[in-house]
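The chain below stands alone, shown as structure tokens; this is the form predicted alone.
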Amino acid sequence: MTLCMAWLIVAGGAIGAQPTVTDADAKVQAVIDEVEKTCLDGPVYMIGPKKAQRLAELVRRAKPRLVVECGTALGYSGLWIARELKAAGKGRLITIEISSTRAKQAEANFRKAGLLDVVTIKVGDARKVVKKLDGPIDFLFVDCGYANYYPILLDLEKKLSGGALVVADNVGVGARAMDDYLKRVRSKYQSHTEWFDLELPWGKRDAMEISIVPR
């Protein structure tokens, strides 16, 4: 096995070797750290660094042209995603937030990180917004109200590209409320659950479901 293929197994997922830190990356990381502190102090729910590292790795490996995120909040996970798109020199993120106040805060964070040029923020109920999106979508990250997961997936399935990744957060703590979603992805797609020890005030352990759309 070559070094570039080696994996470091941590916190419920495989994390590949991290890229060299650049000035641009350091700038983004400073904003991520600031947003993380704000979320912890709020509190404002976020995925936390362990899940975020895994999410970023998935984006890095997939090299998506279009990522859709449902649930922006203050932009924490979006910053991790957009940083990978920017580093790859291609791809864009459409992130959806129901709160106009939080959407404005997220926009300010993306701008401060120098990532706004690869991010489009849409304000509204994700179940309605996704109906108006055009595909193909190469990467979908769902992190909003648990009851929304299934209808969002149904509306976007035909817009997902072959080989697209679909990542759902909170499938540990919210499994019962998103049972319809989990039954569908586990029966229709190649899908598996990854668990993480979070060390966050609102939760110590949770999981993400990672599903691959057939080509």
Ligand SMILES: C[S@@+](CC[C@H](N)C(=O)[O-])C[C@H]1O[C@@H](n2cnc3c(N)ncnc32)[C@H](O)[C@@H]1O
Second form
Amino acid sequence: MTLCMAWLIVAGGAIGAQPTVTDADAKVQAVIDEVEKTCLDGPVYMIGPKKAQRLAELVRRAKPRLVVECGTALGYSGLWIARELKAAGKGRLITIEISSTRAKQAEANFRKAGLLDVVTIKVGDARKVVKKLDGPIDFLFVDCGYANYYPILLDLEKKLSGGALVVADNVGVGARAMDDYLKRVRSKYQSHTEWFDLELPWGKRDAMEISIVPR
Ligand SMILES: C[S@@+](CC[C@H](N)C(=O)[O-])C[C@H]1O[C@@H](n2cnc3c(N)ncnc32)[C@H](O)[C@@H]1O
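Alongside the form predicted alone that was just displayed, please also present the structure of the form predicted together with the named molecule.
Now the complete complex, all chains and molecules, led by this one.
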């Protein structure tokens, strides 16, 4: 190897413009931080960083091929999910939002974070949209109006893969309104409730229900 070639290899490694995982992660984190601030200022309800970290951890471990999220808002929780899918090098997120204005804002956020290639946003009532989805769905996250959880679950049950994770937000504050949903997952699936101390303007304590579909 000539001295010139050696220099090129060293320089390429040190100064090269190749983005690293850290660069990509910093880019996503900057968008997450920005969206979090927008939601807090709005307010636009979102899960907040503590529940989001747990959600991301569940996605990381499950390595799902298809995640369905009902209730996109501005894409806050979706950004956490999509970042894990992209890092895993496989998996897609379909996220459903009834408000076209919010869906557009979410799309811009996913694009800015460089995650739009793993995300499909569907605009419409999740109760109707889920009927047209193809399975198998490996991970379902429900966060779109307490009374909608039960009909969404009933519609998607046959499309959930064996071992799929079903995560429902707001099962603390919304327990009464989603009583039908909670009765079903707690009787039919292996299911548990995780509580979180939150630092959100609209709530200080709430829970997520994490359920596993039998194989
Ligand atoms: C709590 S926010 C979702 C927050 C989001 N998951 C996050 O953490 O960033 C609930 C969202 O569900 C949407 N929504 C309400 N009813 C819906 C329905 N039937 N179908 C789809 N989206 C719905 C609302 O417009 C709102 O944006």
